[in-house]
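Consider the single chain below, provided in structure tokens and representing the form predicted on its own.
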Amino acid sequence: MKLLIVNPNISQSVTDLIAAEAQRSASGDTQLTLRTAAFGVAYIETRAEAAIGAYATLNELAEHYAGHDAAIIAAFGDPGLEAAREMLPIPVVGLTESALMSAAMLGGRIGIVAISQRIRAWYSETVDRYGMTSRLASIRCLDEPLPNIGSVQQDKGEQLVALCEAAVREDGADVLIIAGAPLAGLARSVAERIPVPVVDGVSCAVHQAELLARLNPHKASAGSYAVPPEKSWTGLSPALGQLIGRQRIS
């Protein structure tokens, strides 16, 4: 099998994190591709970093998911996934929708634990936009500025940590997922930490993909995930034109 991984930040750091725990969760036959983001910003935190952030990563889905079986969007908030549903022929999961249908197996309230307090509107939207806010015990986020996102499961971890104990101590969460790619890993450093469980979104999106692979569904021809409707287009990149258009304007 082999799973195409990629983060639609441009921090190369945050990469290898997420290379990193995918490697560790991953099925001993299954190869992992990591690209990451050619342009847009560092992380991602607001609407519009979001959006830059879903343009990047379709092009580097449209341009490098042949040959593999299935395809994760590295960021939480998912930037691009219901387009890239739309117009890949393969499985395509985030780490948020991934986290969130985990979670909900292991516990009743789920609480979010996550870099920024900017963060939060997003990813609050993205909760609600999978029908789980009723679930959500609570975000609780850290406050202050990162000035390398690369290390701050280091540099920030006890607070992190303090931010899990809370989430469920007075937030009465269930179960916790440690949100955002800078964070990959750091639920599988702390577990025995914290008195409920928590996950990660790295490690449920490698094992989600894997499962959609093995099931090997056929691509929707009708519906709202059918491939998008020909159409002339100008612009974009080859790869990109021709799975949105496939009708360029020379």
Second form
Protein chains: 6
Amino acid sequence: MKLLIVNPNISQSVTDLIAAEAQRSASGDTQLTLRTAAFGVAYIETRAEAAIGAYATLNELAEHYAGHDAAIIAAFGDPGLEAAREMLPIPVVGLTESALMSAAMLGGRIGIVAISQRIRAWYSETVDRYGMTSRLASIRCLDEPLPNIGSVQQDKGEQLVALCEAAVREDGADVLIIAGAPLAGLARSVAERIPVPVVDGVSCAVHQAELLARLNPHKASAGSYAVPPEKSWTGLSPALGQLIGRQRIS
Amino acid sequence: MKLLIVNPNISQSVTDLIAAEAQRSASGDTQLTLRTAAFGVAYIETRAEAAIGAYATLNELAEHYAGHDAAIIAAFGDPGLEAAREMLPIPVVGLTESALMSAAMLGGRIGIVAISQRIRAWYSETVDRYGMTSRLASIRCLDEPLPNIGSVQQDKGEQLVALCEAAVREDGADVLIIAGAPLAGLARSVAERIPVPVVDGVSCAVHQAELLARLNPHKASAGSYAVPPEKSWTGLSPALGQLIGRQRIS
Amino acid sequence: MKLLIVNPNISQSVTDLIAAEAQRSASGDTQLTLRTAAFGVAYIETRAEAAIGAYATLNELAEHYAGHDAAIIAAFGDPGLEAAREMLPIPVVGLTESALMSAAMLGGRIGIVAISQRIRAWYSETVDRYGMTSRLASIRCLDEPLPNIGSVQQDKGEQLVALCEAAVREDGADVLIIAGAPLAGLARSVAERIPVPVVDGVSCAVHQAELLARLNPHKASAGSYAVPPEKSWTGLSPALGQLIGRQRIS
Amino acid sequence: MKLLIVNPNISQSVTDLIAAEAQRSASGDTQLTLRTAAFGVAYIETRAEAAIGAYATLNELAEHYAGHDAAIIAAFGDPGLEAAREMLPIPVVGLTESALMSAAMLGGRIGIVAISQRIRAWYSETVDRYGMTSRLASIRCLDEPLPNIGSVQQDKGEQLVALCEAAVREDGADVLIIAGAPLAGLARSVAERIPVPVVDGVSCAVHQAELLARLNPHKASAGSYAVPPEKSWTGLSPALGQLIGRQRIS
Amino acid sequence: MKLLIVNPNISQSVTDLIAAEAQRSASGDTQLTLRTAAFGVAYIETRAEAAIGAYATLNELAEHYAGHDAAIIAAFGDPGLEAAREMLPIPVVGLTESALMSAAMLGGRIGIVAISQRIRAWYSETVDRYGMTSRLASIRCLDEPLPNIGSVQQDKGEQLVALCEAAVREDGADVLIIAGAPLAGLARSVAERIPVPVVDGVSCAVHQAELLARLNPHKASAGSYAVPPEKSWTGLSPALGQLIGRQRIS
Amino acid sequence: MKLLIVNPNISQSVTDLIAAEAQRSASGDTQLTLRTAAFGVAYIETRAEAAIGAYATLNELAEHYAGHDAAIIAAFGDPGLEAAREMLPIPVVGLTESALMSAAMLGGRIGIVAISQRIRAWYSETVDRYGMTSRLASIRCLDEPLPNIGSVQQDKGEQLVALCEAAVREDGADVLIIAGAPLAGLARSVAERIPVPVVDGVSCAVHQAELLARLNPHKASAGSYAVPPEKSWTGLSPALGQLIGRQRIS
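Next, report the structure of the form predicted together with another copy of the chain; the form predicted on its own has already been given.
Now the complete complex, all chains and molecules, led by this one.
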């Protein structure tokens, strides 16, 4: 099996974290292709940054999906996920979606622990977009500047564990998601210290992508996830243009 | 990996169908233990039958879970699922839940196709229990007596395909679940004829059970899915009693 | 009028409390039959215990409903209520449902006060099952071990009154339910000290059961509360088997 | 027990229908006081007419509640119900609310059958106001002019039964409410022909009013159903002014 | 353009505040007609007072709407708004509705700051009536007696600013509404001190009323906002009676 | 006043339609700047096309917003709206949002009429994103190929009027939105033939943009619509980069 993993952020250090955790999670015979967004921001916290990341991600996916069995959008908040799902003939999952769906089978109410206050609104809207708001216990977030996004696990590990415990004791979380690609792997390393099951986005996404590829679903030819209707376009990369329509204007 | 699969119905013919599809879906090194409910009804369509099936299922799970990595409750509607998840130290999934969570990653609105009109209310309430009602496109059901529950796929195949198509064209389903253990395997055999991705409960449950076991989550020691508080009991099987409390009365 | 009251817990001391409060609430010409679950746990706090209690309750109801005008499932959380409503030809109510429906006519937002933290998730899911979550102000719970479930009113009376006041002042409750059969009668004895109307499950259930019996509704012969379709079964008590189907296997 | 029943419409013929059905439903020792709105319209179908009916009803209630144990607002749609509940020291119920709460204990999804298409929006908003929209199967309505509101049962009986059957077969109703004071008593007379339990507003309201009076709840002294804070007023009837404030402006 | 503004309260001092802020907001060529309720209370905080205010408002609107292009119901909570919208051939807006719809275009989650604890339930239900509860961050309220409703801005200005800040910092409000006609103009004068956009009901209502008048919509002749069906009435003012029906009784 | 209007589609013919209707709607002293997306597709029907259009729109807005008082994203579905609202110091509205908020003040349930079946899912999700799903009566759509998007009003006018009538008669719409920039102006020209108020996106957006500019709200400096936190970026246009962060990577 071959998985394409796109980091919608421009941070190579975060891509490296994702790659390491993804490799640890993948089946023995799974090969991973990692891509980092060609443009955008260091890490996505807002709707504006997510809109930029979505477009960068669609470009990477269009260019590189061929030959893969499934694809992963590797930023919590899943920028461009539904758009990619429409266009690509292979399954695509996001970190938030796959963590939510996995967590939902491990408990009732789901808590999310994240890296910044500002990121909360975007995450909250992402959960709502999947219709899972009634399952959400809370989103608890660090509230300090992050000097180095690549070392946030080391720098803020204790605070993150404390947020996990508060989500269980005060918010009624039955299961936790440690959110955000920069925290990839943390769930595994702190699991012993948390009184409920805890998952992370990267490992859930790799497992769910493999699962969906094994289910071998047909690409929709009807409904709202069929390929967008053919139409004229301009100014897109050839790969993206070919997916979105077939009739280029001049 | 070892999976325990409990059929909450008393029908051995349905257990055989489940076993065949589960074997086809399971990883090469996965071993399956199949159990059929010791008491109850031929197939569960109603809340009353589900309440009976839940208790029969808890008894089977309590008796046989030891030595397994995860368990599956193999009737659509998932009788006893949350109860089992509280008691057992291993992950437990149901057909409905795992099909819903898998389907949610393949499209937007989910259609369910099922074997009887009467079963609709129970299925609808099951979807609602997981907070997924906003994702539901429709539940479409056969509307004829089923003389032989074990051969419903052969007897009613064309009608079921027609229901699938109606769910897409009229109800806006982006992805379909063919529901109910008696239909295990049908999704695979008719997929070519359906214009959207189509999944079935048994294969999703086997895949998701393996996935959760690989995530290796800790059993909750806090929150509402921790083991029920110790208390006195009477009249339970020793295995069930040991899970539910430790202080037997007389 | 004759009412059948089943305590889904095995605690005779709680059955006695229920009987006393029910007798106080019932009309002069109403006769009560009290039954205690033949198997299960001392008091139900969790989904697992509720699944067991549901089956024990269905057995009691099947065995004893004949000759009664209505039945009451006398544990907050209403284990087996919808199942019983499908099977029985007489009205059946639960403590939670009848307290919620009564309280809804006395105010806007409803607060629930209960005996343990662990019980909160089950109660919350019960309220949601009736579609009443938008009416719920909060569920406030005692947070201490209960050495003796039969004397919790005496032991924890002041704490329970304090929870009531907090539900009004901090959570916006317009009306309160003191939940759980072990608290039967407390609403009456503390009403003077609570600044909003306060009801309890047992008295509401007795009154609502009488009310429904007087409305004299026909048993549904269509829809999802008609008697379950006839089908083969095994391993059930004769009384339960007769309600659930008519064709016993061997 | 003494009940005050106010018809928010000006139709004496409808008041007579209400009185007859209420008398049939009331306990042997219950005395009824019937009042008809002093101003307003023949029957309320719209939000505008309901606003007028609410004020007329509050005036009747203020003038006549003294000496009664509970009050009933006897138009489906319950004009002024929450307002009355704030002001009066006795329980107040409406036809819609008491029918919904009673029906909710007899089945899952509730169908409403009503006398005009125009009335649907107001009824739908009334159900929503009580948080019961998720329980609503459908509102089905006559679609013809009603020459005589007092004889609608005789004139349109067959059409109303057909609407009931459609609500069960096509909309999934498990229980039905025949709505509107002009249909008082119809539920009783057609019950044999309807395959699910069927209730009507007047009988439910009489029973629930008696029930609430027997619960003997204290008037709220806190929360949003306490008596409105004392303040200056003008232009109200003395009775209404006394309930709403105590400081009349010249 | 001519706008009719009705204050549903009897307080001339509040009408003066409304007039001043409305004049400041209105376009240069807009003429305002101000009316104060002929009966009712000093300021509306409860459902009962709102029901009275609704009727007083309908009377003013019926009497004076002729010759105007749009009308405004100038109390937060919008008493009688939907009723007026049914009856009148011109657009009608309320303070809450127009502030909510305006605020919704300036941010995501909306906070409301108001003048008394008691008013919260009524405001909350008003937001819910418009289907906007999911957009509501919180309603924060003063918690002290208001000796003079006409000078509340001067007397409680600092406390109101503190409530605004708490709504942003603690409740996640992205935009604020300073609610209630007695606070008309405060949003403008404190805007510099609040870290998110802040609007008030009067200025939003004037702007939205002008906007709707410019859209020049046809009065509905079908649907639930068409003029109420003609029917007999009694006891209404001639102006109101003419709007509600055409066939006066005796 | 100066308004910037960006067409997220690449169709100059649609931009011309938008310009004509916007000019007709704008106040006498309002100046309009029109921009057409530099890349993307002929008209947006899908999530994928909307993701592309969002990025193209953000680029146009960043490049050209300076000197304007408000901005309009002129495609129904509002691609990039929340992102733009975060970044820009001036108010930004979309066609869907401004039409919904305007329509909400003209009736209860809102119907949307649109140009293609495929567009329904995207529109439905847009309505949901604003929390307005409970106000939605239906989305009715043309079901034929559109050979020329610029002349759809002429080619399909009668069909669109028929959809409007069906939305009122069958779906209970109290007010209608004729959706999509290619239909700009149609609402005005067919209003006489539709029995409920009907609005269109372009005129509502122009009016609401003027309204918000006149309210003169402060740009948020806190909450989730404050400017995104400063961070490093690469590969963006200088204008967009300056809005999204200040620290460009090499």
